[in-house]
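This document starts with one chain, in the form predicted on its own, laid out as C-alpha cells.
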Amino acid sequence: MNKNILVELKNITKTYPSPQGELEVLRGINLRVEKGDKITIVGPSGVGKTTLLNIIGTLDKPTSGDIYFFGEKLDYKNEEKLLKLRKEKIGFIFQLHYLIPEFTVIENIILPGLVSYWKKERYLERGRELLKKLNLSEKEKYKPYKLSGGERQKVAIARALFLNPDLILADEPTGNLDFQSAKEIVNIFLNINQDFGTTIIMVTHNWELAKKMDKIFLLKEGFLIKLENTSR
C-alpha cells in the first residue's frame, strides 16, 4: 500500500432515475489523490462535478465502485465511521458560504470546536489563529452581513480548516466572487497547501484559476480526463 495515497476511487459510477430511464452521470471514474495534491476538476454545468465531489466527501454514495481513504475501503453501512471521517479528515467549502447570520465571524469559525467539545480557551485560540492567517483579525466581532463576498468566503475557509483536515473539498468556492477576490481565495488555498500540506480538490468553471493547481481533470460525458497544465 502506498502511504502517500490519501483517497482512491475505483470504477465509480453514479446513476439517477429519470423519465427517459437511468441517467448515467459518472461512468467508471478512477482517481488517485496523493497527500499534498492540488487538484482542479473542470467541466460545464450539469456534468456531475458536484456529484463527484460529494461522493469523494462521503456526502453521497456511488451506484457502484469503491472508495479508499488511507488505504481502507469505505463501508457505507458504518454511518458512525463515515461521520467521524467527515468531521475529522475532510473540510468542505461551497459556493454559498453557509455562515450563520446571527453569529459573529469568530463564532462561525469556532463551531467545529464547539461540536467537538473543545475547551473554550482552546477553540478561541484556534479561531483567532485562523483569523490572523486570513487577515481577518479586525473583523472578529462582525456579523456576516458586514463582510464582503470574499471575506465571507474566507470565514468559510477558516471554519473548514478549524479541525486541521487532511483534505479540503471546494465546490465552486469563487463562483460568486469578482475575479480579484476569486484569485485571492485560490491563493489562500495554495498557501494552505504549502503551509500545512493540506490536500486540495477544487471544482471550478474558471480556467485561469484552475491552472494555478498542479493537476487538472476534465469531467466530460461521465469520464474523468487528465489534462496537461501548460502554464507550469
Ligand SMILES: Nc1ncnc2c1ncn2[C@@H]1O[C@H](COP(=O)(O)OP(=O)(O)OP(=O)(O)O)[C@@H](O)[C@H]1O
Given for the second form:
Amino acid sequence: MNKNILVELKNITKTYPSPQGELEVLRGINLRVEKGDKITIVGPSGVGKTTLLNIIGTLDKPTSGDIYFFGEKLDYKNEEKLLKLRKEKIGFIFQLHYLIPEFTVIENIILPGLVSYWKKERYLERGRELLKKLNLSEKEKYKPYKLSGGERQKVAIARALFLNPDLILADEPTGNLDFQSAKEIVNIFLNINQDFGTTIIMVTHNWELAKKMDKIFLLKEGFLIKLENTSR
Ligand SMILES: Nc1ncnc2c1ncn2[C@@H]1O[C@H](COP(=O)(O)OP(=O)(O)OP(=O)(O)O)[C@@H](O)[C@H]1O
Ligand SMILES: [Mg+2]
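The block above covers the form predicted on its own; next, return the form predicted in complex with the ligand.
Now the complete complex, all chains and molecules, led by this one.
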C-alpha cells in the first residue's frame, strides 16, 4: 500500500432517478489523491461536480464503485466510523457559507470544537489563532450579516480548518466573490497546503483560479479527464 495516498476512488458511478428515466451523472470515476495534493475540478454547470465532491466527502453514497481512505475501503454501514472520518479528517467549504446568523464569528468558528473532546479554553485559543491567520481578528464578535462575502467565506474556511483536517473539500468557494477576493481565498488554501500539508480539492468555474492548483481535472460526460496545467 502506498502510504502517500489519502483517498482513492475506484470506478465510482452515480445515477439519480429522474422523470425521463435514470440520470447517469458519474459513469466511472477513478481518482487517486495523494497527501498534499492541490486538485481542482472544473466543468460546466450540472455535470456532477458537487455530486462528486459530496461522494468524496462521504456525504453522499455512490451507486457503485469503492472509495478508500488511508488505504481502507469505506464501509457505509459503519455510521460511527464514517461520522468520525467526516468530522476529524475532512473540512467542507460550500458555495453558500452556511454560517449560523445568530452566532458571532468566533462562535461559528469554534462550532466543531463543541462536538470534540477539547476544553473550552483550547477551542477559543484555536479559533483566535485561525482568525489571526486569516486577518480577521478584529471581527471576532461580529455577526455574519455585518461581514462582506469574502470575510464570511474566510470564517467558513476557519471553521473547516478548526480540527486540522487532512482534506479540504471546497465547492466553488469563490463563486459569489469578485476576482480579488476570490484570489485571496485561493491563496489562503495554498498557504494552508504549504504550512500544514493539507490536501485541497476545489471546484471552480474560474480558469485563472484553477491554474493555481497542481492538478486540474475536467468532469465531462461522467468521466474525469486530466488537463495539462500549462501555467507550470
Ligand atoms: N438529489 C438529486 N436527485 C436527482 N438529481 C440530482 C440530485 N442532485 C443532483 N442531481 C442532478 O445531477 C446533475 C449534477 O448535479 P451537480 O449538482 O452535481 O452538478 P454541478 O456540476 O455541481 O453543477 P453546478 O456547477 O451548477 O453547481 C444535475 O443534472 C442535477 O440536476
Ligand atoms: Mg455544484
